[in-house]
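Next up: just one chain, as structure tokens, the form predicted alone.
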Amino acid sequence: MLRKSWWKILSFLLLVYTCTFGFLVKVPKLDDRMQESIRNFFFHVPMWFSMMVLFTVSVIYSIKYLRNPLRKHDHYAKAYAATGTLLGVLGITTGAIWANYQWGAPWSGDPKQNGAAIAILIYFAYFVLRGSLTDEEKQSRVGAVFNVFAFFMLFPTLWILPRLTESLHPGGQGSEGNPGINGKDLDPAMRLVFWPAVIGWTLLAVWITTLKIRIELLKDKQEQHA
């Protein structure tokens, strides 16, 4: 039992560690605006990391489904996309809270914010499209194709376009939003919380997803025996 659940226990311990030391660790005072709001870095950014991991796994299973249309591949793709979308919504929410302190408003129309919103709306469209189709085979096939499209749209909306325009967000052209908040300049003390947070949030997201998948597989068994 312990051998199968070790990663779940690790997820719990890492998130307890993150939520505890994330508020206790000494953080650098980068500017007068940021102050203690920098601690949101331990939640906002790891959620985006985890989201990308889950969307990647989801598109892999969609491609698997297109090559070999097994029902379980579609369940995996849909479940990972659902949890990834949830993390994306949480990432936007925590980002808006941070932006309120850093930029003076929760939503300022920054290219990074707009791109993130578009990316998540595309995934919402994925679920709306699936829900609009009644035939299960067609739903799975069309959903798999759209999921591949949604995944590759992440790159222009999140990484490419925001870097080509003026942005307050770190990584944008002319960025003046959060000085020093990137992987290369991250304070050593913050690294001790940040990377465990990334792993912890990712493992928790996978845990939630596996529960969703088990429910769907049980429904399939019930339908087969009905």
The other form holds:
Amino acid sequence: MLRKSWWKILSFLLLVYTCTFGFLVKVPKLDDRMQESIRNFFFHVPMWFSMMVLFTVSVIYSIKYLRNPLRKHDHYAKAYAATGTLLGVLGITTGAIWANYQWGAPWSGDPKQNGAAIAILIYFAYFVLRGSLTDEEKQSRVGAVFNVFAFFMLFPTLWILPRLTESLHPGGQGSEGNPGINGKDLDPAMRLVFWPAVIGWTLLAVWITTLKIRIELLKDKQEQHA
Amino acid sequence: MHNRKHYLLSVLAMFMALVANAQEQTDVMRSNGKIYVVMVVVLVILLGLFVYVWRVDKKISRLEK
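With the form predicted alone already on screen, would you show the form predicted together with the partner chain?
Complete assembly follows, chain above in first position.
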């Protein structure tokens, strides 16, 4: 899986599709508040979806490490957390650009914006914590424990708290379900671009992560030979 | 190597013909507020990103051998 190439090509094709049909597809006008900026839905939202996937993979490897402390597992957990954090930063940045033109300010203290910022900061803390320990085995072990905590903090910060209060984001108090997944307001034509976009970005992020993992594995090998 | 040069040159010629053609008439690229110009820019960036990641991948593969 680490070195196969079919899914890398798939990721390329899906993203080329996203970046063409993301512009070509006819979007609903509704009350025209969003105008063409609704197309950001194909680019901003998949960042968060792939971030969630990568953090999930990361925490699985952290748990694996805690059950069986192999260095390999820690390399996986760390690399997936790093790429996931990058996606989160991209998500928050693109969100701020969109918000500036849609809500009038890049940061309105919207519950979902605040929650996302807290979630990302917790992942920053993961890397700071690892960096502050000099012993490699401790880095892996304490990191794995912290990663479990960081992952479970995603649920209140991103999924629960923003839904309980009024929010500028769709899905705040008063709306039902997840607007991205089962909302009746998502146009079927947009869905056909959105889901390939999510898969494409996720695969690209996984690809970049595997490169980081392979470098770490190479370093391990070098150390063994030295 | 020689073949590749020829290939690149012909692609370049085709591209230039396309650009020259575009200046003469109002085409798809100029419709809808020139949004498709943005689309092409995004595609070029995407392509560049993928070529880069692909090459890093190959380099790591070589190191692994």
